[in-house]
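A lone chain, given as C-alpha cells: the form predicted on its own.
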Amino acid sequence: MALPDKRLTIDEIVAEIQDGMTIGVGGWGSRRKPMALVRALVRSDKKDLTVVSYGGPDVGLLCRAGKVRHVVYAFVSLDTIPLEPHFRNARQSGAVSATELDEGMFLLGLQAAAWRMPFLPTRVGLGSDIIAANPHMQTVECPYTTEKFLAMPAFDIDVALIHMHRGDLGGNGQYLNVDPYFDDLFCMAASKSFMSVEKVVPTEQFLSEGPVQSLRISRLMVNGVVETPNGAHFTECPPDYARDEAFQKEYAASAKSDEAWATFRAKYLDVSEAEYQSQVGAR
C-alpha cells in the first residue's frame, strides 16, 4: 500500500499556526530543536503564542521576536551556556508569563495529553513551592489508600514542531543519536503535528540508517513533514552534525543590547532559510 504523501513547505506548516494557540517545541535544551521552523515562525506575523518546551533557542528567539505570551517550561537551557539570555531578559521585564514545572510534572503533562487523560498523579511538587507558584494546580486522593497526589494537568497543545534525523513521504520519523527525548509525546499530545527532518528517504531505507528502536515517530502522529537540512542549526543534531558553538555564543551576544538584537536578526532572521543556510555555511 503506497503511503500518503505528507510533504509540505516549512510556509504551509507555519501557515498552520494561529495567533494566540499554543505549541510545543520537541528537542530538548540545544539539542535537535526544529531551528528551521521556528525562524519562519520569527519571520512570520503571528503573535500571543503559549510555547510549551523543554527550553532552549527555540523559546529565546520567539520570547525576542515577539510572538510569545506565555511559556510553559521545565527549564530554558543553551546547554553550553546554562541560562538562555533572550528569555531571561523576557521573564526578568515580564514580557512574558510562565509556569514553571519540574522536569517530571513537565513529562507526565505531556503523557496526560498524549493518553486523552485530563492529569496524572503525582508526588512530584508535593511540599515544594511548586505548587505555591502554581495556583491553578489541585491535588487528589487515592481512593484506595487515601494518600494525597499533585493533579498533573495535561497540556492543551494546538501544534508540536518536531526535528529528526529521517523521515519518510508519509510521515514516519527516524531519531539516529542517543535520546530520541520526548518528541512522540509532543506529537501524540498535540491537535496537529509538524516534522521537519534532515533528509527524506525511502520507508525501506531506515532500517540501513539505525535500528528499529529508532523509528520513534508513526505516521499515525504527522500531519506534515518537510526536509530542511541542516534544520536544527545552531543546536546540535548528532551524527548529522555538532552544536555550532562559535553561532551560539554570537546569538547569545545579540542580547546584550537592541543594536546587537537588530544587527543579528537583520542578517540572519530577516532572510529566506535558503540565505540563512547560505549565511552560515559560507561561516
The other form holds:
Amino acid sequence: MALPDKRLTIDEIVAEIQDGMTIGVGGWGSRRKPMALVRALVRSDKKDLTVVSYGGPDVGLLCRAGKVRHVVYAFVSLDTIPLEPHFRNARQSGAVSATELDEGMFLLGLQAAAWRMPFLPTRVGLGSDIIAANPHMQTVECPYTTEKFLAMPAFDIDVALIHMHRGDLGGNGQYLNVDPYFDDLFCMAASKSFMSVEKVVPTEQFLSEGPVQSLRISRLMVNGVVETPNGAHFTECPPDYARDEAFQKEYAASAKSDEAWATFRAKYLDVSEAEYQSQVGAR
Amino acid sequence: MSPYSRAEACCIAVAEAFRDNGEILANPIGTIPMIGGRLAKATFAPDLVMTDGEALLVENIMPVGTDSPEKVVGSWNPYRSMFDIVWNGPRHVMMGATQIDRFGNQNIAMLGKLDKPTVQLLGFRGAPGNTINNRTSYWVPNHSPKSFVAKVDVVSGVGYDRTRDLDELSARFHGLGWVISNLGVFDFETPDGAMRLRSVHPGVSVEEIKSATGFDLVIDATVAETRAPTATELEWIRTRIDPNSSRDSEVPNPA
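Counterpart to the form predicted on its own, namely the form predicted in complex with its partner chain:
What follows is the entire complex, opening with the chain shown before.
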C-alpha cells in the first residue's frame, strides 16, 4: 500500500494562502476548530482575507489580528459565551464587512460549491431581511409549480482548513465526536483543502478507533495534512479533550482593552505552536 | 395548590405551547423553554421528540443544567440532520428574541443597521429558515418596551406582515405559535396576524403588560390567567427536570 504522502508543516500550509483569499474554516462555534492553523495565520503577514465559517474563535481571532476584510457567517459564538467579543468589536467598529446568512443557507452555499452548482433553491430567507442584507441575491421560479425560491449562490472558497481527530498521511480523515459538522463540504467546496489532525495513524488503525461512518473525510478531498496535537485547543475536541473553558474566558477577556489584547497576544500568539502548547500546559 | 414561582408559571406556559403538537421535534431553546418542553413530554405530550441540546435525540426526560446526565438515545441528529428536519417540517421551535414586534417579526441578529450594527448580536442564526418552514414560538424572559418593540431593527424571524407580501405557496409552511414572556402569553389568533394577549401570569395586570409593550396589543374584553401547575407538574419541575433551580436565574421571582 503506497499512499501519496501529503504531510506538510503548519507553515507550508499557511504559505498556500495568499492575501485577499477566501478561507473556509470547518468546525462549529467553539467546537473542533483548526485552531493551530488559525494561530499560524494570526502569526503570518497575510491580510485582507474573507472568512467563511460557522463561526467561533477562529473568526474572532483572525478579525482581532487584522487579517480579515470580510466575514461570511450565520453566527459567531463561543457556545458557553454566546456572543464572540472580538467579532462584535470588529463589526461594531466597522473593521470588517459581512455577508449575513441563515445557517441553512450557509449549508446550501457549501453544498452548491461542493456539487459544482452555481446555486441551490430554497425557501429560507424569503420574507426576512436576508434579502435586504444581500441585494445581489436573486429569486428563481420553479418551472413546474411557479413557486418562487431564493437562489442561494455557491460559495467561492480558495482554501479550506479543517481539524479531525485522526488522519493518515494520504489525507483520509476521521472524526470521533458526535457531529461531523460540515467539514467534508468545506473540503469539496474549496479549491484546496488542508486538514490538521490530533494524530496521524496508519490507515489500518482507523477501524480500531471508530466505525466506518466516522471516516467522513476522503483523501480525494484533501491536499495536505498536518499533525497538531491539541490543535483544536481551546475549542472542544471530544473524546480527546473538552473545551478549555478557563482559557476561553481568558481569551474573551482579552477583548476588553487594547492592553488586555496585547498581553494575550504576546503570551499566546506571538509564539510558535509548540510554545503555545507549553504555555497552555503550564497554566 | 402550593405556592409557585413566576418561573414555574412560565414553564407551564411553555409546556402548554407544545400541547397537541403530535409526534414532532419539540425544539425549545433556553433554560425555561427546555424545562417546559421536557415537562410537556414527561406528562401530557409523550409523543414529542426532543434533543439533548446537541446532536442526539433522547427518549428519557433529561434534567437541565447538570453535567453528563443519563441519556436514552433514540436517534442521531447532527446539525446536517437538523436541517433535514427543519426543511422536512415536523418541528416546533421556540427561539429567543432580542426584539419582537406586533406582527411577530423577531430580531436576534443585531441592533442598528445591517451594514454597520451599533450592537452586534447573534446574527441571523436559523431564524429565517425556522420561520418559513416550521411552527415557531418565542421566549422573552425580559418583557419591556425594548424587547416588545413597534418595529424590529432587523427581521431575522419572519412575521405575519412579511408573509402577506409573499406568494401563498412560499408562505404555506409559515406559522407562528405563541410568544411567552415573564409577564404573560401572547398569540397571533387575530384577523391580520397582530399579536394578542392570550393570558397574564398570576400577579401580573393587563395594565402592567400594556405599559411594558412598545405597541398596541390586541386585548380581549376578558383575559385569562396562565393556568396553575398541578402538584405532579411541580414535582417534575422541582425534583427531576430542574433540581438546581436554574429557572430562577432566568426569571427571578418578583419581589
